[in-house]
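The form predicted on its own is given below as one chain in structure tokens.
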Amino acid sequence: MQQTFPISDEELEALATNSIDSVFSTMLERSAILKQVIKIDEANHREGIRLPIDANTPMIAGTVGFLGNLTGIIYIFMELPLAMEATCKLLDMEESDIGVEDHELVNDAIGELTNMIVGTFKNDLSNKGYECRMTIPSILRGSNFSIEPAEVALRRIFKFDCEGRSFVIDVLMKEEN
């Protein structure tokens, strides 16, 4: 039985969308645009849900949780090239001052931004009466990722666009009793 969540859809993509505008306008002085919105629902969360950006490209996953009211985890899928572009603009640098091997730094920088962007989504949580603390970035490698959550109260994954590179939100939430 679907249970109610205290977040409208609309409300839950509002959050997502100003957060990414927020950091990529001020950061990155970049826009990016909502490109679609996947809705796991009760039927098929528990499948593994195939991210709508191409799985076999290299990528970076930047996550973050927070707890409170609402508790949950927001996963940043960036593909490689976006993610070197994005460590480029945030530490002033050319994408040839970065080795293929400086795996560090983009993660850093990867780490930072999502940092930024689940630190935007959680004020706005908390300016709609939803109190909750972050967790520490964390930062994933790979290709062909697949998030099969063990239990979820709502699970939404929000790709976007930015200058014709792709990028995906996983955001996943539940609400604490």
Given for the second form:
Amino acid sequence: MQQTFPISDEELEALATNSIDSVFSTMLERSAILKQVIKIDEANHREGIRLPIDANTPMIAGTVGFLGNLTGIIYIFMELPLAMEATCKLLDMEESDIGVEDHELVNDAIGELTNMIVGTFKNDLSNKGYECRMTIPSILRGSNFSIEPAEVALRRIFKFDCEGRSFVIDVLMKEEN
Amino acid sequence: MRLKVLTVDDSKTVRIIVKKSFKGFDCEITEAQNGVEGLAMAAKVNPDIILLDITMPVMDGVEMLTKLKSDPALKAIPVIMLTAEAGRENVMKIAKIGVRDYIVKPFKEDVLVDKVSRVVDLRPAGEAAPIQKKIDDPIDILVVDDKPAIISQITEGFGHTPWNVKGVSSTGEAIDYCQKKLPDCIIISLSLPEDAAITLFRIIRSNAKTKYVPLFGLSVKTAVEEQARAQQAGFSTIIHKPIDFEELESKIGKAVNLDASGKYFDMGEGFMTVKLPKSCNAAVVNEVSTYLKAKTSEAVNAGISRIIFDAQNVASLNMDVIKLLLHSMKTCRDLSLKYALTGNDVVVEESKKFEESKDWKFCDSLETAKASI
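What I would like now is the form predicted in complex with its partner chain, since the data block earlier showed the form predicted on its own; can you produce it?
Zooming out: every chain and molecule, the one shown earlier first.
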């Protein structure tokens, strides 16, 4: 059974959009527009959900967790071309400098971008009185992702558009007693 | 001298961004991936400033900062946190350990440069480097203190050097002096009334002529609040009273970029002598190490093939000195140079206590050492 959650949907949406705005405008000089919000609960998605992105597109997913009054994990699913563009912008490099096979550099850049996004999200939570600590970022690569959390009080999926390319933020969190 | 910046972050991306940010400046960037590597690198390169992340594997930034601040040889290195962690509790905890500033990711490169330039003298690359003076060249030191006894003490403390000390008692006199003659460094008493030290600091730093002159704050060791205010305003080095003149001389030498190799290296009659001083602490060993490679090359190019490591004045043999000598002797062997050691009774006795040095043979004078090789 789901717990009642201390943060409203409006607040959560503001936290997600603010963290994306802040990181994309500062580090990538790009803007991203929120296109879709999916509310997940036991009633409508007991067995998890397919992400609102093309299942066949190769993706890279950055993930960072946070522990404290609120505990959770945030996934950022990004189409590989967008991940490559973001890496080039962050490092001031051309795609030809990086190379398609240089997974390490792109993984690291997306890991850091995820770290900054979750950091901004977490710092806003802290300003609301919820102190948390972050975990070290990790990276997944693949396609056709489906996340099925074991136990979670709240899950929201936010789909953004960044100049014609899509990415998704999957927020899973619960309040610790 | 190029400014040394150490970036400690587990993200290669951040380390590349840091490098990119300082591309246009006269900086040398060294990198470490976690706190353990960061501490080792700090001890090795003695950076002018450290940019430190918090969340890292192996050893996080908070633990590294705590260890750094408890190490007498490293605690004076200013640290700026560069991290995604900015919760109030975190900031308070880190501020208590002692950081100079805090940059929250995401960050603009110019913000990073601006914050660093408030702590250290960041110069654009290609700006004409001043001619390097030697440690025994005369330099001008301006002391701003309303207590004549302190000015006299500093003048006497540098009596054995060719350095000129000029004392003034107010900020107005200091500004007048700087307009007439640009000093090589300025020591400002932090206890001047009405926060005059901070006002003077800002005036000096905002003036194109004086903005790169090294500034030292002078304060009683226990005046912690005064020192914290000064550090917040941008003072990167604070000298404590009572003054340790050996330490101050070394700090001024480094800040003014004096070539101090003459203190340790001597060449003549076919020999290069490396003279180790009485107090051979980590800072001294680091300074000798900095010059060693260049001086050895200079000796080889001058046709010198025999080197004497003179430890006759050394008061106590410690692991830093042993490592320096081990490294130096290996360099000699690699270059097929002959070498000999000299040492006093204490050094000879202490050398027997260490596995690395128990078999070393010391001569009791330079003449004997020269004759042995």
